[in-house]
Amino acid sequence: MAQNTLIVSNWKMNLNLISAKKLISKLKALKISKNIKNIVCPQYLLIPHVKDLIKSSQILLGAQDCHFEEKGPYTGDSSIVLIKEFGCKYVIVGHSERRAFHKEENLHIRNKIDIAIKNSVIPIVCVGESYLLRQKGSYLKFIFKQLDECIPKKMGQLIVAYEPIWSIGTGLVPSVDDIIEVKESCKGFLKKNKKIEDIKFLYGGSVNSKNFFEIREKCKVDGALIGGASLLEKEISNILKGDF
């Protein structure tokens, strides 16, 4: 049987009613294949539209983010038990833009994924390095220490998104052995450290229409997390229609 494919759509805080229901609608009217799960998550705002709009289609609805308490004196924030009755299956949690302009830390991050694993909401896991950490080297150290101050022992199952901070929004694209060696040593470090074996691995960071197939293809990932081209109606179809 073929694997699932994962196309998560982070739309960030883009788009309006208008906008959001335009493209839905072109996303409702693709044929793809079944084995491709085809995740949107818009802002807070556009959720409760959004989930009316996708009713009778094969599009699973995502949020961005969410609190790492139930409910409580936290203005301004979206707790997981609200996202989960507007019909969230997943949440991004540990996106590099949290953690750079909202200063979150790994701790947050891991409360935030136990609170989405009690709430039966799966957390999609962010992790990257800077430019200048790629440089020095010092990427896998980085990341391994994302990886175990943010994921919990023994869970059942994983997925990690690796978004390269210098990579998102700017173009650039780790090659495909970089790709290749963080995927298996992320794996093997998840595995002997944390027990977890079912680990999904999704790529993010300039990801397009363009480059996607042979990232899929050459580097084995099991999908991708995609930003901006995921706005794009002809970038983000050509991406699902493909052949998978």
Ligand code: PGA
Given for the second form:
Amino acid sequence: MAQNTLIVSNWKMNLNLISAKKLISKLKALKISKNIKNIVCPQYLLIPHVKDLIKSSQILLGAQDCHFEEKGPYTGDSSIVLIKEFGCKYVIVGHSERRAFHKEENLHIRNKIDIAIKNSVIPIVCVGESYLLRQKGSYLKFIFKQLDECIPKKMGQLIVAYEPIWSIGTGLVPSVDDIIEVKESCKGFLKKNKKIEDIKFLYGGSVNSKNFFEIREKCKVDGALIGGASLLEKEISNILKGDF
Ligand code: PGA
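Rather than the form predicted on its own that you just supplied, could I have the structure of the form predicted together with 2-phosphoglycolic acid?
Everything in the complex follows now, all chains and molecules, and the chain you saw is the first one.
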């Protein structure tokens, strides 16, 4: 049985104050295994409210991104210092939507990881290939480059979220064998090239309450990064209430 399964809700740019309050109160009422880390990542403006709402519950808070500097002339960005001050224990970095819409490169992501670690916020590092690279068969090469350029050597514990871009929000999910191949390959690469052995490997991309348990059991992943289904009370509740 997997220890400390991480269920990371990536709310993306969804939910308002009322719907967030409603969802959190439902999540708080669930009886869930102590082995689950139930991590919720709201948009920045919701973070202070969610921080208050999750008091004395098992829910942990994360941010969806951070800047790679602690402060400075970066209009529209948010600092890891403030993210930490408002109770976030985790921060998602390198999500493919950030890479696509904000032109984030591996070097930026590397710097974000550094600043998160410096501030004792645990980064959840996203990697994953496009459909074209999957078809061409060069997906592992691409993911290795992401890992090589984003991850500092000898990091203590590392959380990697494998999110194939073609799977995000599409309902398409890689096969069990495909996920296992990427998991084992990433672990091997990180051990050899970065001297990192303590790796939590999450899968993300169209995860729901129907496919999650099969993915977890057969692929032996340490959890999931969940977008769309994390917004649906029934879906996320069924995942969290599962047999861990
Ligand atoms: P999805 O998103 O579960 O809606 O596919 C996952 C993610 O982008 O983190």
